[in-house]
Amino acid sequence: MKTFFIETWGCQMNELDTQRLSGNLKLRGYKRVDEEANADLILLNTCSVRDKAEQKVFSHLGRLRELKRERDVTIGVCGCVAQQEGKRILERAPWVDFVMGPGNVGHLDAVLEEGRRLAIDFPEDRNYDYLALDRTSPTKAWITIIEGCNKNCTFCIVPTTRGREVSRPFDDVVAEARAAVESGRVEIELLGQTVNAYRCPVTGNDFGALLGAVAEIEGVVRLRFTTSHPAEVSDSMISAMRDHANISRYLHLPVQSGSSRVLRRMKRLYTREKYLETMARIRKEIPDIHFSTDIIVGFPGETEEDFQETLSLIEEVGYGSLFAFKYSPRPGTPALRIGAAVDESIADDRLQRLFALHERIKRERLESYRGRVVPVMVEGPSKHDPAMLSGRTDDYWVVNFHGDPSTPLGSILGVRIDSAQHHTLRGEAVA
């Protein structure tokens, strides 16, 4: 029996692509192994969002060159770095057998059978076979509803690596969600680079309509989605979240900067004021919602005044969770023509000040749960203490708690919160 190994970097979309690749290979009679040294086929499923992603991939390929010399093994580079670098990978690492971008994940059969060395086009037929998915979680199913992005933010390489927006048919998504529930999954997470830009290519149904339809499938205990774009938040999306209790009270809404001047240079399609207005609309309908966000520090031309506006926005919104990064120049993006990034020492200082502010806000948010009993979905043993269980609240906080170890995964338990840790809550299951 042939064997395969997949190394995965990046976001949930990449993780889901790996599930698609793995499922396809298992249908072809391959067996998945945990060590590269034991594999007949090695796939690197890569991510290009952060700086130096290419170096990381080529460094890994350098190590695989030695393995290739020792025995017959097929090596494929997949994902966003594959799409970004394309033929250059084959030129720099000629021992690589094929390079395949995200648009061809559903065509792995053809790539292998035809011996194609370069597959970085975006076929009209994406060949999305959800029945072949090798889902790794017994309780949760990721479902892609839209691929690519049309936004063209000046710092972002996604439109290049993932292509333009392509939404899946409404009925296909609903059918996949039903199949996931029938297989025992109780939590559904809808995925897309700009998930709330979804529009059915057949009926024209928007994201809000799809949210409502999936939420109403019997057996869907929790429904989540990521990543949303602030400019695509619609009344139908907000209404669906408000009207369906099983849609998580958690929304990741990347702002990137609190300065309208920087947002304009980023081509984010909204101002600071418009973003705050959108947040207010959501909070009016869903008062208990937990917001998280992404922020880029040190974007070309960002002044101290711009950065202070970012800090004040963080304070005003009160994000429970926040992901912040120094600006990373990406090849081919318009931001390269805007100007140089902020001096690295200044960007480092700003990033640390931002984290310090958010740490206080997050701590206050976590402490507010002390003494409360909250519903928690059981996901398994705690990573740090196997004697405890772990799960997430409806608004996405991780809770480690004492409870019956025989509790079935996917169950919802009431947990009394006794303390707040650095990023998590701690408590005990109650009747």
Second form
Amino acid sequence: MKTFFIETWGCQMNELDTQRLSGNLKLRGYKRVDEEANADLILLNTCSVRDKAEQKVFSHLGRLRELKRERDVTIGVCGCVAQQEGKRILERAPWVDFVMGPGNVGHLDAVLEEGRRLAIDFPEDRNYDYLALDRTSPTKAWITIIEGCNKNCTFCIVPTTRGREVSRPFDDVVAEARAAVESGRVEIELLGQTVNAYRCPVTGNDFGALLGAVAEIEGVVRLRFTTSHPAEVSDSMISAMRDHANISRYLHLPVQSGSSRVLRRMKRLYTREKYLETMARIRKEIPDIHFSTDIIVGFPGETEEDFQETLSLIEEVGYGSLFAFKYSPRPGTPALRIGAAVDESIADDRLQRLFALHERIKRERLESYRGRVVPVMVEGPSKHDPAMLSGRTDDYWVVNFHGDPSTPLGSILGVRIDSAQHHTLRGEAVA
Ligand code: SAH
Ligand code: F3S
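And the form predicted together with S-adenosyl-L-homocysteine, for comparison with the form predicted alone?
And the full complex, kicking off with our chain again.
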């Protein structure tokens, strides 16, 4: 039996692509192994959103060259670095057998069979076979609803590496969600680079309609989605979240900066005021929602004053969760023409100040749960203490708690919160 190994970097879309590649190979009779050294086929599913992604991949390929000298092994580079670097990979590392971009994940068969070396187009038919997905979690299913991105944020490589937006038909998505539930998955997460830009190519149904339809499938205990774009937040999306108790009261809504001047240069399509207005609209309908965001510090031309506006916005929104990154210049992106990144030491300092502010906000928020009894969906034993259970609140905080170890996964229990840890809550199940 032939064996394969896949190394995955990057976002959930990439992890899902790995599940698709793996499912496809298993159908062809391959067996998945955990060590490169035992594999006949090695796939690197790469990410290029930040940092020196290309260099990391080339150094990894350098090591694989040795392996290739010793025995017969097929090496494929997939993901966003594959798309970005294309032919250059084959030139610099001729021992690579094929380079395949995210548009061709559904066509791995053809690439292998036809011996294609370069597959970096975006075929009309993405060949999305959800029955062949190799889902790794017994309780949770990721479902892609839209691929690619039509926004052109000036810092971002994703539109280049993942192509133009393509939404999957509404009925396909609903059928996949049903199949996932039938296979025991109680938690569904809908995925897309701009997930809320979804529009069914057949019926024109929008994201809010899709959210509602998936939430109403019998057996969906929790429903989430990522990543939303602030300019695509619609009333139908907000009302679907408000009206379905099984949709997490959690929303990741990347703002990137609190300064309208910077947002314009980033081409984010909203101002600070417009973003805050959107947040207020959502909060009005879902008062205790947990907001999360992404921030870039040190974007070309970002002044201390711009940065102060980012800090004040974080304070004003009171994000429960926040992911912040130093700006990283990406090949071919328009931001390169705007100017150089902010000096490294200044950007580092801003990042530290931002994290310090957020620590305080997060702490206050976590502390506010102390003494409350909240519904928690059981996900399994706690990572740090297997004698405890772990799960999430409906606003997506992790809770580790004492409870009956025989509780079926996916059950919802009332848990009394006794303390707040660094990122998580602790408590005890109550009758
Ligand atoms: N819509 C996508 C965005 C992908 S990039 C999604 O699904 O999340 C994820 C985050 O990485 C962005 O929100 C942004 O904060 C950050 N990012 C993207 N390009 C970057 C760059 N060139 N430098 C630093 N951070 C970047
Ligand atoms: Fe990137 Fe902006 Fe799209 S961050 S993925 S271009 S919405």
